[in-house]
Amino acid sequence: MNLDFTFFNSQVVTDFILKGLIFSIQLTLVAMIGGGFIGTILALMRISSKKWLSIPATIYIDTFRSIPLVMVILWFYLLIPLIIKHPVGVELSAFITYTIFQAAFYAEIMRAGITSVSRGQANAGYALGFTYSQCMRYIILPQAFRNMIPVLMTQTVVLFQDTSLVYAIGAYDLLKGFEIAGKNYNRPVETYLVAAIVYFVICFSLSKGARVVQKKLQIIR
């Protein structure tokens, strides 16, 4: 088999790859921010002593963590238009699905980070007259977030890799851009090889960044 990469130039990158890369980054950022916000709420609900808060959060987290992402993508893409009686764009469906799905994973990370902070920290806050929400906002969550940064960055790497699964609903992500380029130039093997290298470089760089941050946090402690 003869491999030919001569077709791969700046025009191919501009016409096919860049659009998909931008969408993959956007999807990663939206799911990371939205999922992190919802995940924090779910984590606080799960550790609550009130069962009407902890039980729904536990069901939500365990359900989404037990279902393949590609199935959730298809469910939301097909069910949302039926529920709201209005068509939903592929990109919007992907943003909603990934945010809701990732929230379950971020919730467990947040819960672990919160429980890693000594109970005495909260008791000290209560002794100073802080309410529960003030203790969480000013004492627990800032420390927990610092503890969680390396794990959150690792989860973001996994999230970026998972963006390739939007092929199931035809979204134009990074992998789709390589696929279309391969079909147009009749070089699918070469484009998939380059795609693998690009994914490796991006994910490896993010993983190295997570390790650097982790070492710096250990020095601070």
Given for the second form:
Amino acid sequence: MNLDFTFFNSQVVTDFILKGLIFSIQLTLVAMIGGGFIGTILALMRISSKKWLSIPATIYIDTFRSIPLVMVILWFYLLIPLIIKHPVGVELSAFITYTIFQAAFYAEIMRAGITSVSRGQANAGYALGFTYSQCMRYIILPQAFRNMIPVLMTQTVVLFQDTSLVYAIGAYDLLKGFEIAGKNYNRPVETYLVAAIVYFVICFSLSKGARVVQKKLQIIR
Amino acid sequence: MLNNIFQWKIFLQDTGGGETYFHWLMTAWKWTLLVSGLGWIVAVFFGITIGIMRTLPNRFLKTIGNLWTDLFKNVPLLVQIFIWYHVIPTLFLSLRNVSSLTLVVFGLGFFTSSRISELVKAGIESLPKGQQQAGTALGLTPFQTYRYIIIPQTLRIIFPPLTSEAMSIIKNSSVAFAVSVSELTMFALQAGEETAKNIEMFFAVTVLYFISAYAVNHIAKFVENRMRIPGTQGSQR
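What would the structure be for the form predicted in complex with its partner chain, given that what you showed me was the form predicted on its own?
The next block holds the full complex; its first chain is the one shown before.
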């Protein structure tokens, strides 16, 4: 079979691809920020000495880490309307699912980051009269976050790749955009190839960026 | 109370095809384990080969290895599966009659191989340089050095992260539903739709994913204890 990419002009991009790309990026950003925020809280809960904080956090993290994302997407799409007693669209469902799911992964990264900060740092804080929360807020978390930036970026690349799994509930993401364009022009083979190239370029640049950041941070320390 | 809300008896009901939903669920589980297991064999074979290639002094092999890893790591698994399923058989007509199981196995296997190659590369690089030099000093060829000195140690070092990759491949096999392989996720969708008992079906499938990952974890722990290098951390147990 001959490949023919001539149909692929700017019209196709604006009509089909752009909408999907924007949704994929939005989903990545929302899940990154929301998941990062909830993940940090979960990490703090998990390392807490209080059992009523650490046990629920551990269950949360371990549960989401052992279920396939596709199943989590399907579960949430099924359960959210039952809980709030109101139908939700696939987009909103995806935003909620990815935020809650990613939180479990960011939590483990942040936990590694927090435990990597030396004990002396916290002790110095206490010696200066900081409370536990001030210590976390001004001393530990900024360092933990900074140490973990490369890993967090790598996780975000994984997250961006995983946004393609909204396929399970039919949300209009980057991959869906290519799929519909392929169906419209009856050129599925070419569009899947271009989709792979676009994903590759985005993820490859992000991975390389993570590596550059990692090198920069290494020099400072 | 749970029995009133959730109707677990649905699993004893006939699907209309002469078997119960429970039977179908077990068949789907078998498919999930089959896809993951075969994919794992492909992933380990290519992952170790590519990982070794990336540590060799030969520029050509090194570049091939790096390209392989970058390529299969930076394209989403679902897109890769679609490429295997929709694009490859169209471009290479001789592959037209290959089953979707085979295509998914290679898709999943190659995707995972890129991650295993990273582990293997990092594992080899973590060994002291003296190990390789000792091999050379003893008159071993580079091949023999890898075969008898480097690889056996590397595999033991990377065993724990390899275990989590094995658990990941079971989770990732769920993507096979997108090309109609009748594994657990596909079962959840189809049986859920047929019976309108989504929660029961999803629950059963989720539990089976849990059990599979748990089993892999335990088998790996057992093997890991058996093949620890004597004299290293934790080998006394």
